[in-house]
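For reference, the chain that follows is the form predicted alone, supplied as structure tokens.
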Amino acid sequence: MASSKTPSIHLNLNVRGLKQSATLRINEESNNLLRSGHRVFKLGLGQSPFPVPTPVVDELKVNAHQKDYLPVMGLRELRGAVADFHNRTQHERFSPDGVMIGPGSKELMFILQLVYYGDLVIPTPSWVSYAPQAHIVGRHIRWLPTSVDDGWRLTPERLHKLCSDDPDRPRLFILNYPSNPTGMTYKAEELRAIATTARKYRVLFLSDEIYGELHHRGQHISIGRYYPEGTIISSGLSKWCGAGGWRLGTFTFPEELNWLKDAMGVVASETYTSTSAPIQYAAVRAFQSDIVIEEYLWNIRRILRRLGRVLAQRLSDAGVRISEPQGGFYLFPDFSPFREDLKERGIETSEEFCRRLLKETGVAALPGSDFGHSEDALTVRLAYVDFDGTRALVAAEQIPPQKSLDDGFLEMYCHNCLEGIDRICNWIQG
């Protein structure tokens, strides 16, 4: 007779305590709400709401028999695309083989890790899975605070200080912009600073570059360009072309790190052997761009541009600390000009504040503590991007290209982010 006991219950140490990844996280909870007939203003979870390219899709058509195991490092054809993408934009001298192609970038991120021996530094605020899969595979992490001061970003006064402490560490360094969840970017002289900064000490820099095609000038720079012997660029589909459900991820190595790039292939190959193949076949023409591709990018970044400022301003209005979004569609508002009323209605902690905001208003944010910072960090993370992003672009291809976005196009297509705003707004003061 078969036991009735169950199997007991040996959690890994490094996974237990771990919660689900917190934007995905939020994103059920804002279903969950939709489903039971509230209303909710989902500014939580960071997907891009626009459509993917039409080019890039009927690619997707054409391609969807492909059916072998390609490559572990990914399709030949679409390496060499990514390497020219960086080139063309970076003015980089990327080859076909320095790229390595993966199942969206946080899974290379995971092998990155779980391949490089050395501390894990990473600035506060950051995206919510550096830390956790660094504490998955048992990485020390060294938290480096930045200040809304400086515009939440790095200096190259605050690696030096981290770095000279032990100069001969070894230390993979994450650098995410434009920034999630500030929206904030670097100009090229603060770039140029940091690389030199970095080489001194020998630092290995993952540049989180996601969203460099959504900075909302469309000048975005790379720091690969000022320090490229030590510095991997990651990217992929998910965010500048709306395909984050294609989980297509790239990173971009410097010949110099191929032998970390060779032992990922390694790490790859006993893990998702390959990428899917449709999605990288359809993958080579959105990386090889051309006039569709540019408009596309174009349009969506000044609806971002545009809708950014407007919530910033407002928010700003009603007594908000905040800096105007650059890049991506991200907002880090700082609450702390109400702690002392937000303390009399209970509310002490940015977890608490989110809590409350999503019961008593319907809005939907992350609290700044699932992005490193302190709990009582009046911090909250809105990702504007509550809207038929599909309407908006073809809307915005209407408008000449010499003539800005007015008020009256965010509410005719946005109007979902500006209401959640005001009710964030409306809630602090009242």
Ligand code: GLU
Second form
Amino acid sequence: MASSKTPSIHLNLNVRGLKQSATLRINEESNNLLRSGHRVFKLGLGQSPFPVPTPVVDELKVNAHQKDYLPVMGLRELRGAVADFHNRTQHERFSPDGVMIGPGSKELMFILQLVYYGDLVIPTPSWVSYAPQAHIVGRHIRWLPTSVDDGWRLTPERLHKLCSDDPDRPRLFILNYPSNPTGMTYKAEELRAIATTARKYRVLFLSDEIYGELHHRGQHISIGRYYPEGTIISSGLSKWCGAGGWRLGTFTFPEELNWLKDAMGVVASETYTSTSAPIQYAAVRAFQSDIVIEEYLWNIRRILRRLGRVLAQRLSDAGVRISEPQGGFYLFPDFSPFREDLKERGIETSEEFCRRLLKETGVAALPGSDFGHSEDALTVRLAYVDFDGTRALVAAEQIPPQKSLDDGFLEMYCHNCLEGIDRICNWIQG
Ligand code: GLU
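Write the structure block of the form predicted in complex with ligand GLU for the protein whose form predicted alone appears above.
The next block holds the full complex; its first chain is the one shown before.
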């Protein structure tokens, strides 16, 4: 057995040199700074600030006694509720048998990458864990660039260009929208065009829709509508239900991909066995939804929409390149207009930018390089979640639906986010 002194030569080559995931590292670093008395603006980890809806918490309490192992693919009732959820919101035709439940969608993604033998294709920027997972299981990674001028959206032409070079190569493409890290989403016609290209080259699609219910206008469209036979839809409780720490993720497969689902079930049975029973029982309530959950979603969307717009505007007024977020709780500013000034201050990479930003202003953020951008791209991800979501939600519920939330509301309930952004603006200008 290796001791803690054993050199890394005994580590699997694929994990040698890998660091803990950036999202978790920045959270620990921020908490350590807070504990040692520093003021920190926690815009690093992307965790929902909102509480889990009360009916879902109540359901968990009632089911605390559930202690048996559940089937590896998940609780039958939950699989049905998840299928119904997609059928209801996206007009799909999934059956409960098409649903797989896991301890977080991150784990399901890892197993998918393990069982599927093909290249991983992801846009730059993409969420921090897709590429390391591919690296761990030894898959090739192909990045497809996007630009701030295209609102960080992938174009079908890019996908076509990659696939046409070697049309028969097996590929897994992960598309995540509303996007972490950019906050952008796609229109129906854009999804249709991407779906056409994906079908042409038989690309396996993983549509990561974990932020789907956080589309700021509640108008999320799944690409599964246009490429049903090749798309797996990924979702879970972490973002829209505020329950990241509950660790519950879902994959929903069309019948054509049963072979893949079954293979994932085999690996799941040899690894995590099944997902926590009480959490699965409670999740049924979340996916069934009702007027309480609909109102909860309506109000959190309203807060995130208004806050995202104001923060993006402040950054834009300060000369930063940024697009207004359309879903989720992320901003992805590009500080390249300040490149020369920053260089004079010894800052030439996004990593150095974030290190100095935290040290000099207390704002925690993640560098674009963690999302697949080149070191010198000067892009940064900001998770605008540093506020008391319970307090903000209760206050928003008192404001009539036809009235929009004003600056006074944001100042009162989301102050740290505003101050964090103001600190960034002053810091880059100064
Ligand atoms: N998705 C969240 C983020 O990007 C954190 C969860 C995780 O990395 O596991 O910050």
